[in-house]
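Take a look at this single chain in structure tokens; it is the form predicted alone.
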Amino acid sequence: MEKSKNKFYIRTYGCQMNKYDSEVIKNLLLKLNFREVSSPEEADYVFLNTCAVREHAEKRVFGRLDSLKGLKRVKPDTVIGVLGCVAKYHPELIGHPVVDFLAPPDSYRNLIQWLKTKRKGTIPENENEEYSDIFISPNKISSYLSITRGCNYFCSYCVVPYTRGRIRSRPPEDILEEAQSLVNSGTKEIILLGQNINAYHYNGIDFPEILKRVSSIKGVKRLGFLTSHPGDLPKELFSVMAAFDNITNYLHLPLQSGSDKILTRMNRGYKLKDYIKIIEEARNLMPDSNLTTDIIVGFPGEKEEDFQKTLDAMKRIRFDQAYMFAYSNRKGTLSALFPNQVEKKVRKQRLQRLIYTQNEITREKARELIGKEREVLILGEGKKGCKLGKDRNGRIIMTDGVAKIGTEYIIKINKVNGWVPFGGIKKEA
């Protein structure tokens, strides 16, 4: 392939993995003497890795396709892609006037070869695909890695067992030896990943004892991990989260609905007693612990009682904060099937009373640290000249422009603005 035409440019949208598996994507890509650009117009290779987990998420990309015609008709040979769960779940794309090839979560190995040929068509996936020996250098303070692909759990309103496939988990041994790849390029902080991540299981070694090996490698000075799921939480994960100081007590941990009869409907397999016992434990060993949840209303079925019992449990269970959403039906799901679908009006205007009530409760929590100390690790530039940083339970704290990225801090929170704490730095930490 010639040098000169192996400029690719690549946006992804949608969740945490995906923003990973760009990074593979373009370790591969950069293996070979392709090169970044920052626009489409400069690039010969458009990638588009897309999400189809949320019906909103879906139009941006096809908003994007459509914005990229006049590209296409300007610079016909610019090969554009359509890359991620939307490649596995609209394979009808391929029939769209910009689109070359569509690449599916599993397919990504494939990519170059298929360049190579300038083929119209989808790439064809690996079974059981991990990308165990392919080690991102994002050079970034924070840093994903991924420890599963895929899910088990067949809830009734989700894609993802379809679009990335049951669960695999990848060896320990490739997993410590990327942790370590990430932190001699500069990491300081580790976000583990998967769909289901307490659900990692490789040759007798669990969750809690992988979390255990990453946070034991020197220069970790922060952990965390993305999601769980309530349904088969380790009885060991909150015993290990509060003994080591450099895994952050932070759980994100998706609630759904606080209706059982919802929460059966979405085959989501525990109830909100289940729930809130899982919290009171990780309270109890995590009295400052940050928990944040996701939340879907108007899901089909959910009666004006059923959305009290949600917003109930929210009082309740007063989240730091909380990823709302309207129910959107998506096509090959159970629940797409089901009678009784909410309006659209009514989905919206019960999304808006559960983002207020949040909200409320989320300043009401940030301002509970004012006048308090925080060990802050110092991430990126913020707002305003400002500096943005993490404290050790994974909430985010803004401070003064002086801060240095990459450096923690000792910071006292004087102020709220909105809901992010605002502190003044004390020392190093």
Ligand code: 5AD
Contents of the next structure:
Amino acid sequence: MEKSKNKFYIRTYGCQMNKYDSEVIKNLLLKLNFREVSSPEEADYVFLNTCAVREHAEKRVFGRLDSLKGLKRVKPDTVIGVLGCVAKYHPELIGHPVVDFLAPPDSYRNLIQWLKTKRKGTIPENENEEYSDIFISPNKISSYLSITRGCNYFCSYCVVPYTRGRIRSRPPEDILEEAQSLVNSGTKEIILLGQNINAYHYNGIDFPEILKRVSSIKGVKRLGFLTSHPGDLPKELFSVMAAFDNITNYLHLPLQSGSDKILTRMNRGYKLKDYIKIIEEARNLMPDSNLTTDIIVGFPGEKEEDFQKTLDAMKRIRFDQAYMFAYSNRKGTLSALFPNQVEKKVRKQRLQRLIYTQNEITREKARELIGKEREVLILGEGKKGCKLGKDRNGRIIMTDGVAKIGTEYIIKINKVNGWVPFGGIKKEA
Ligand code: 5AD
Ligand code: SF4
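Got the form predicted alone; could you also share the form predicted in complex with 5'-deoxyadenosine?
All chains and molecules follow, beginning with the one already shown.
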């Protein structure tokens, strides 16, 4: 490969796992003397790392590909690749006028070899890929670290098991080595990632155990994790979270629906009462815990009374925040075949109603913090010259611009800006 022809641009869409994967890809490319540039126009290689979980995410990628037609016309040598879930979900994209190659999620190692000869095509995947020995070094205060890949759950609406394959857990030594190297490069907050992180299992080591081990690395000031499934939360998880100081008392636990009928159709494997029991346990052991969720409205067969059950559950549980979506019909999933698909207009209306309800709760929960003191680790710049940080429960808190990134302060919350609690610095923690 010519040295002058090694500039790449990468754009990441979708979830945290994709952000992590982009770091893995960058790491592999930098070893080959590639250089990252900040626009497609400057690049020899344009990579779009994509998401297929909902139609909307996918449309953004298709839109971007269309807008790259002009670039391909004036710089026909630019190699354009679609990476990630869309590459797997839409194999026909190889016929798209601007697409040179497709690289699905388990193909990135092969991609690097392939780039040396630069051909058109779909890069083959390594079925058991864990990217175990690749240690990312994003030089960030807060970094992701993937500990599992894939998912075995097959929720009836979800493409992930098809695009990312079966679950694989990474060896503990690799996780610990990567965590240590992140700390050495300046990371103070690590967020462990897995599509269903509870299911981590490697030679008798389970998720709570790996959590403990990463938490005992010196220099890890905050340790979080995403995403848990209510169906298989390990028994001792909450007691580990409560006992270890640097593990944030933050649980992202997708409920998806408040109706048992819909939960069954979604193949989620729990009922609302089971979910509520988990929340009660979490709140008993971690009274100030931060709880967020994912909800889908307008799933096939969801009647107004089912949607009401979701609204009621939201009011009862009072999540700190929720990520809310209108159901998106994904070809190849089981629910795409279900009868009684809900009209798009109704899905949108329900989504608006749900967002309205949750926004009130989010604001109230933020207001409850007024007058309280929190230990906040400053992680970055916020709006209007403010700084943003996280407290020990992983809640975002805003403070004055004088706060130094990477430092921990005692902050007294005195108001709420939009949804975000804002406080003044009392002293360094
Ligand atoms: N339609 C809408 N939302 C979906 N999600 C996953 N698949 C779909 C779909 N087909 C949501 C779920 C999941 C989150 C990552 O995305 O709520 O937890
Ligand atoms: Fe998709 Fe369900 Fe797996 Fe989450 S647990 S990635 S929603 S199949």
